[in-house]
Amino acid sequence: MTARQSSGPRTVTLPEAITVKGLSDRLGISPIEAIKRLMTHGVMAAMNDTIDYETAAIVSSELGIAPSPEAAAAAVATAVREDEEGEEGDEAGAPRPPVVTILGHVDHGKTSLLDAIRETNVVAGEAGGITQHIGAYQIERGGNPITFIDTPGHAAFTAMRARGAQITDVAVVVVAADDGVMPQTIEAIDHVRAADVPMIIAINKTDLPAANADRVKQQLTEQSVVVEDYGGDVLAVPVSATTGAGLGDLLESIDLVSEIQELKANPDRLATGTVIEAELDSRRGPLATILVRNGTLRQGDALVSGLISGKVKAMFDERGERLKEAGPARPVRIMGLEDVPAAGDVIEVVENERAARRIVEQTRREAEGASGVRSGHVTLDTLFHEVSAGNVKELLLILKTDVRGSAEAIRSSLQVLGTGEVKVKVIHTSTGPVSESDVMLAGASGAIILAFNVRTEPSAASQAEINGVEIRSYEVIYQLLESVEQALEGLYEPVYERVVDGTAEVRQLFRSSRVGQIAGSYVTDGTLLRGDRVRVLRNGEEVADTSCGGLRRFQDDVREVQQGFECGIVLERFDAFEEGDVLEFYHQQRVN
């Protein structure tokens, strides 16, 4: 019989992967009552079959017995909830420097334009004058820092461009005065739309005897963009990275947007980062580019960031310069690593090396266990299952179409499609072929594609697979509308109805000194099972709504009693039973 806990609601750790079965022992509950709890939430299980951490989660929520992750996942979550409740500007919080994105269209100027800010030649280093990497570099302004963080403006570098936006406070989207609007800008403001941050354009190449900084907030209104002087909200900057001029009102303004956010970080936690880009040098081994989001990373410092460990051996800023420590949002790089991690990865300082290699074992084993689990990315088809737990009901869409007439007809159907509780957002709308860059942009977001009446690129196609993204392709309007219909209606909130299972009636009480309170029952109609919820009915009333902590027949812990059978009843949280209460077992069934 499952103790009953007087000191709180009862809890459950579970790893990122578990069976049925090993759910159902964890919960106490049979494996046939798991599967069927399942399929009340479109999820068809067999007992050996392996489930996700969010879906046992669900079902042992409604159970009433909270959920927590073991030791890896947990460890993970806490640095992160740390990170963002510091970044957030808890009470033990200082102001850390605002992290600035340079995005744009390439050979708009952008990295001139942080090169004129830095006062250093960028460009110079770089083969044909084009960024090739993801560059980090802090700057000061009037004694305080400023992190610059400077992405390839052309399509094949989407991805990067993509880990950019999302690692940002206030982004910088330049745009040539004398070249307007190109398809890259339409892609970089769609990035930091979805990575939701502050937007500030950079009109760039104001000198130019062609530039036309009127055409440039008029396409930018098309976009969505209405800048200052049109009555919005977006502020745009006139500015030559050639002559300097306009930079520092470029500044002035980061300052300004970085101030509104009152941004904040706890330099005395353990460190927590993310990576920019790594790479593996001949010579000095795994080498990676750390942007500190939280806390103090410093030299000797024990680090986990997946299934890699390591030890910070040495660490450098962007000039080359030997560091011993790097506060919140200093970007260095650091060697020490056992292997080269992916950008874009969580890197987290833990208590020693010991901590950072059990950390990583469980976190391989838990992944060995998960490859059989569906991919995290939603799908039409998945939906409803992936927000189930969640209380953000949001559809994203990438729209490819064959002509400019049917992405806008169809981009203001599917936004109709919205309602009060469930927000339909076209995040990117473009014409021609699903290309890499769609792919990457979904892959970042979280995005479906929808593609109209074109084609996708193989390349597009393989990376799709790879990284779970979902393309679906339509010949027809209607077709493609009512796919997204069927998809919103597992968003609403699903309804519930109780179903009773069985009702039972008090008739004696016992005390036990290990679970409370028992009551001696009768079961007057139906089958009482041990995984149901329990209504208490007293004189009609109801006193209680909890779960089955346990049935008993004679000394037999059971799973059901049937009707006409006596039996022992033990419930969570709750023994002040009384003779002629009435037990009604029941499950909740979904009926849209």
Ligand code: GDP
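Under this definition, the rigid core comprises the largest set of C-alpha atoms superposing within 1.5 Å between the forms. Here the structure is a predicted model, which means the values were calculated and not measured. Numbering follows the first chain given and starts at 1. First, how it differs from the form predicted together with this ligand.
- After superposition on the rigid core, the Cα of residue 238 moves by less than 2 Å between these two forms.
- Taking the rigid core as fixed, one finds a CA shift for residue 466 of 2 Å or more between these two forms.
- In the core-superposed comparison between these two forms, residue 481 has its Cα shifted by at least 2 Å.
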The other form holds:
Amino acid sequence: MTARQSSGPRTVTLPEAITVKGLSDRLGISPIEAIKRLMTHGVMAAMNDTIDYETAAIVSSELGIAPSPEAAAAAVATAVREDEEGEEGDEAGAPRPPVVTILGHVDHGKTSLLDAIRETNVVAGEAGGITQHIGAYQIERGGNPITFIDTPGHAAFTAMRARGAQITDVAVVVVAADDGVMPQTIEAIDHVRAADVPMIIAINKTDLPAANADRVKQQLTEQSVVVEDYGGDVLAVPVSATTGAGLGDLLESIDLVSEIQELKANPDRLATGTVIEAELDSRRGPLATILVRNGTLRQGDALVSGLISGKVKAMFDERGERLKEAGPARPVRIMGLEDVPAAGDVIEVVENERAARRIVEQTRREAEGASGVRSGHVTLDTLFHEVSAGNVKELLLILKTDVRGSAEAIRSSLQVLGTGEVKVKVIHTSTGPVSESDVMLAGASGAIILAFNVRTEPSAASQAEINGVEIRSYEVIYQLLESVEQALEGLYEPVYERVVDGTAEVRQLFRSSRVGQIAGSYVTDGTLLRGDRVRVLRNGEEVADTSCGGLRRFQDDVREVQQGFECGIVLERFDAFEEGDVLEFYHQQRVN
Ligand code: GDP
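Condition change, the form predicted alone to the form predicted together with this ligand:
Every component of the complex follows; first up is the chain already shown.
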């Protein structure tokens, strides 16, 4: 089924879950185009990743192609139960609990706070239940449940987001009242801002004599987080995870902030969820903690998660107690998947196990048909094109520098570079090497990383490579600013320099009827590589610049020849060697 162009409006039917490749096929656009459009909505998905109907529908509507849920074909449209007919997506659903993530600097009390909040829920008679760490838990407060993601820190938060799973409704940033705002506090704030999630500040450790909540508020103001006392609109709650003081206020603030968002979901449809964490249990097989996003998950439901199918054989809550069903925003641990999914994966209920297997099979076939194209992240090279195409309105940058001073200078110079069409926004600045966390933030936000006089950690470099995140290194401020400026104006020209791999001297000439002239040469320096370009120098003057057509040692074609060896060299489109010519083997390396 593909998008149809007829006399009426274009329409497309879409299943509950589809790979990006599958979606692009149906919409008649390239997978890269689909990936780019998803990115503009904060969804970072590779070609073979699965996205849900709602997300796919947004892309399709943007293209003027009206989406509708696929009917009998994928057997999943029945997910929408009859009583929901005529309703529009989640808008018409029932209120659902908020999902909260706790972030902040190391040792400021994230884990302690999560534990203390969990304990507020231990009511009489229930105290026997031993809480287990399953990656998320839900408490109830005055009849209002709140779900907490039990993996503190922005790494998990942003990793989920990078996979297109924005599950957090409220972010609580913890700041220890004795220690104040620290580098990871700022990082956490930037990650939350980039995700556009409402933030509450928990000023923790107020029981300590050295606690100074006012100082924390001042420091936050310096980061443009202005709390209520200071005339801003960010709620800041003094708490102590140790004594339990202020926890009630914190929960109340969470209620308040989430109420404004009017969070809704439809409990009457088949469930969709996000994998929070998963593992292989030696006795029970794959176990996955799922956060139900929409619908109600029931024991016996057939499941699909990417290339994994399964069935809910048993379901447990965070106290290890069995559940028969779980509604929106409820975290549950399920048994019965055929394999271990990854955190951030979308999981969904389908009509029955046969349908589950068929969908997995279809996804597998689509995946096999797709070539391994990397996701098309915005780069300085492609920026102008993206801007012209209307795909990019803001150039998001992450700035890493050696010292604070240069960060401020570069940041303020960058901010004014924007043009009428595109704004420049630095979403995060910090000192020190480019880290995995920076790459994740860039990946999730569609940002470019500018590294000024700092190195990139090897793990970050490989992460960037995998996710197609661009890291640009500079040693001179002027060059950094110039490349951003040129990229914005569409004048950006990559600059290459020649790196010589080896040189050889022509000593004897041969002719072959098949390949033409062969230069019998001696390698005087370095290594000659078959894939190299070659300059022919005669008396110091360049007489040709071409590429290597072949390297031979005796009768064998070889990839390389090292210094001190003799070899036969054939060049592309060059047949005029003279004895004594110097052949310079080189490759181009990008320098900006
Ligand atoms: P995380 O790294 O942010 O998860 O921090 P932890 O929860 O591990 O807490 C770090 C340290 O601070 C631990 O020794 C905690 O006992 C202590 N701590 C956490 N919250 C409080 C608090 O409210 N008051 C005091 N006095 N100590 C706390």
